[in-house]
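Below, in structure tokens: the form predicted on its own, a single chain.
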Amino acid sequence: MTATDDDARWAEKKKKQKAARDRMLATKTREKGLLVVHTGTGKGKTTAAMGLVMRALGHGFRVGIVQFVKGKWETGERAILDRFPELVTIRVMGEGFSWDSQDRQRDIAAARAAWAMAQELLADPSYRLIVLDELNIVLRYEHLPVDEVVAVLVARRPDLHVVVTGRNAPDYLIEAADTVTLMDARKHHFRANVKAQQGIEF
């Protein structure tokens, strides 16, 4: 078989794939606000959410971000998003990870304050995308009632996209979500004694 034959077979295969793909896409007619969950032990949950923020900004959407845990480090994403105050609202409500604060009642109070802020943003019709960063962590520690949080997220207005990040997403949230991505930790430089680095972790 010649290279020309190979190229012809390749072109025919791709033609059939495109036809099948076009038929499948023609059935996708609904448009709605999505509830997206990034969870798992792997790196990149918040990073993926921030990628969606950038995409939304590119379309001129207004975005709200509530960070439930992070709060102590100055992060690159906050530095860049602060340049778009007319489109982005960032509320850093966390007191750091639980091993930093070591005060359960303080952590619960911080989680409740962050959830109150999140509900304000969710209720504001000017926002098209809301990111609830590390919400899964406070749900795991039962600092907020899972059923209440999920009920509010499910009852959001129909065109609002919400992204929830953090390890150990509760089953109830996963069931309610439209899209769930599990970040799988196959390998991480931290295990080789490499510290968190500017531009990569924060």
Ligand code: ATP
Contents of the next structure:
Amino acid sequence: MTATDDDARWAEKKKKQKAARDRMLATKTREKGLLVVHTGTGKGKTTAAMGLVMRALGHGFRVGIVQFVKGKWETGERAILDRFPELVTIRVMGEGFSWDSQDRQRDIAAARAAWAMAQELLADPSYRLIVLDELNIVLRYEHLPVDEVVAVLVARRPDLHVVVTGRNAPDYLIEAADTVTLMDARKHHFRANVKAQQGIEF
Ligand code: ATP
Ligand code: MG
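Next up, the form predicted in complex with the ligand in place of the form predicted on its own?
Let us now look at the entire complex, which starts with that chain.
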């Protein structure tokens, strides 16, 4: 077979693929604020949410972010987002639940306070995207009632996008979500004793 035959077959195959894709896309006509969940044990849940924040900001959308788990590092994304105070609101759960905390009652109080902040942002019509980072973690620990949280998320403004991150997303949230992505940990450098790297992990 000559190169020309190969090229002709390739073009024919691509043409069919494009037609199938166009037919498929023609059925996608709805507009909707999405409930997106990033879960699983692999790396990338929060950073993928930050990618969506960047995408939304590029369109001039206002974005609200609530961090339900207090990290120990000053993250790179925080430093960048602080440069856009008119577009981005970041609320970090106060004293309380962190990866190191051992005081359950304090954690519960902190989770409730963060959820109150989240509800305030969810109710503010100026936001187009709300990120609830590591909400899954506090739901997993039952520091917040999952049915109440999901009910509020489902009852959000119909054009508001919400992204929830964290391992172990509860089934009830997964059922309610429009898009769920499971990050799969095929490999992680921690296993080879590489410490958290600046610019990659924080
Ligand atoms: P990132 O913020 O890098 O997107 P993530 O949100 O998916 O990560 P978390 O569960 O929030 O992951 O954990 C945060 C930290 O734990 C990150 O520093 C990340 O590199 C690390 N981490 C994520 N997955 C793993 C894993 N499978 N093993 C060890 N460490 C991990
Ligand atoms: Mg995370």
